Amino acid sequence: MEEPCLGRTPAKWHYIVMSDIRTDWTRNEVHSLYHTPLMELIFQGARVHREHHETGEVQVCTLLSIKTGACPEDCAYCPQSARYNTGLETEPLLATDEVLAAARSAKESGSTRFCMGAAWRCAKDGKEFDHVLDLVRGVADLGLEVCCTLGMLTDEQARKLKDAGLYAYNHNLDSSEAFYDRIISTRTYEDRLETLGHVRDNDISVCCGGILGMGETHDDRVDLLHTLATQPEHPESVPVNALIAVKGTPLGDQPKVPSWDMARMIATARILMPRAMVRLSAGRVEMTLEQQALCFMAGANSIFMGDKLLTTGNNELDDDRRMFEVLGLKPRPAYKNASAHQIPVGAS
């Protein structure tokens, strides 16, 4: 069993915190930063957060599964894989009216970003992909930031999505390259990096993060953060997920991720990638208000709101509204800090 993350304060801490935006972090620097004593790390994460973001401002997002189940991939954490018996019912691609009604409801509830996920290994050209393009246009016209996660993309597909009004694309690395083949065998780490390149090359905002609690070590988490922080440009969004252990998947018996592990990951990501939206994503449903507050203090500034995250449960809307009231949080508007050419024509 790996030793607990006790950590020591890096000798050049003041230099690391006050440096400019960097994509040349060394692995040793990331390791030292990650292993800083937790309270000091959260304090420094909060300092960096205040330099680059408005305190107490949290983006509210909604995630909808537009095509559910029967995925050919073997991701060990995912209940949507056709390889596992999790009791999940397969559903075809949702109709336009149903998706747009969900997007309008999300906007009325306070969401400014609407994410659509399809259980595909890769997006396939043809009728279904054209339907997704129509969905992107419709949601963008509502004035919401539109995000999709459709599996692997070609450069041409990324261009078409951008032209339709897509603002962001989610494609997580999940963990370190060294740990990756222990959870997925049906696509490579390089496949994921290639898709991220297509997204970035077409001026689509990159949303990329990972999952804690799959059996990875602290070194795996350091390696993931180092990979993210040394991309040609930092991801605009970095989701930090805690594994939702689903019975029937290979990871169905994994223990719950401690909330301080989430806070440590968030604070380190905040310092390494100061301008990114660090998103407190899956696993929040198992956290108390106080535990979530610790993550916001560490530098998280986005959550998913709604009863589901694709197919797993999420926090109740009334509970999130109470949390915003108690903690004095306020919603972040759509397209904040986006340049004019990133905002789709017709978005309001």
Second form
Amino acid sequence: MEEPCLGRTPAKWHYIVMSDIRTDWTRNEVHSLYHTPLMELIFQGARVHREHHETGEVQVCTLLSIKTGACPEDCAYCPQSARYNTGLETEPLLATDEVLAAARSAKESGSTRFCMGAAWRCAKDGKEFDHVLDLVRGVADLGLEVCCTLGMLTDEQARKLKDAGLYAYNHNLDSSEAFYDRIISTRTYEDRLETLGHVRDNDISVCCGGILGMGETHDDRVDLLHTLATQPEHPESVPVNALIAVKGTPLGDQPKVPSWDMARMIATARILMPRAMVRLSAGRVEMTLEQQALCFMAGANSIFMGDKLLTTGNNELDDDRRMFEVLGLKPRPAYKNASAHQIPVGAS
Ligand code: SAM
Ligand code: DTB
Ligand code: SF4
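Can you swap the form predicted alone for the form predicted together with ligand SAM?
Following is the full complex, with the preceding chain placed first.
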């Protein structure tokens, strides 16, 4: 990573009507917002946040890896790629009982969204995909918002997932198109955008964001934000991950992402995509309560809770409960703002 962004080119705020929902942001506008001095940027992020969301309300999501490791892709950040020796134990697709028990326990702990991740390049039709459809039905019946991240999808697979009760699909662009080739060679940016199109076309909420700390430049971050904010519709949620540098992956020695970079990325995402849930995602485990507070102030309103992400550790539940108490945060109800047709029939 180059030097920290010192925010020396303040945006011309009077040109930007911040309550507007725009998908026509120019690259220059995004660049100028991103490079605003940090305290001003966080203030503006907080202002937009309060215009569009209930203050202090934070969406609580839980992740479960339903199929772990042995992935054929070569994503340089990922401990689950079969190409790297990270010491990770591979696990086949989990049985329904195990997944539903984890979902029930997540709900009891206060989660409203349950996201199932599979270390696949793409979903493949057949027994395993049908099993995932059953899992989606089962989790939706618990009244949780169901999210999946299974790799690339066809239009038909997206439709089947939607019919089973899927509410959201996570498929990250990860970084700029220009930087993408340096972290993944086994699929293209265009492949990623195509899957996002299938998800959107089937009326599934798009969850799409990126990772900071892979060696990208500030320009790459600006490009990623520009791409996200100029999709036909803004993603419903935007995860902002700090790289978890896992030994054995090509990015295992990357330095830690400074928390002010996270706050800058989050505030810019908040201003560009006012209605999105901006998720302070991977990397929270390395942040103090005060550093996380800065990110909530900047406009983050969603987190992953539970002591594990997919394969790596996350914050302790008790620490997160204490953080909610200290910062006066409260959990966001499931399906808030969802239109009636987006709520699966079985959800109670
Ligand atoms: N295989 C599917 C795919 O790649 O779309 C789904 C699972 S994949 C692990 C989901 C996302 O987790 C990736 O797109 C990436 O953004 C994020 N991720 C993976 N490893 C990470 C790491 N070490 N640090 C931060 N985020 C990571
Ligand atoms: C996202 O953007 N971050 C989550 C979720 N979507 C699937 C995954 C983070 C994974 C961190 C590394 C791991 O635990 O394996
Ligand atoms: Fe496989 Fe997804 Fe990891 Fe890439 S990010 S190696 S596709 S599990």
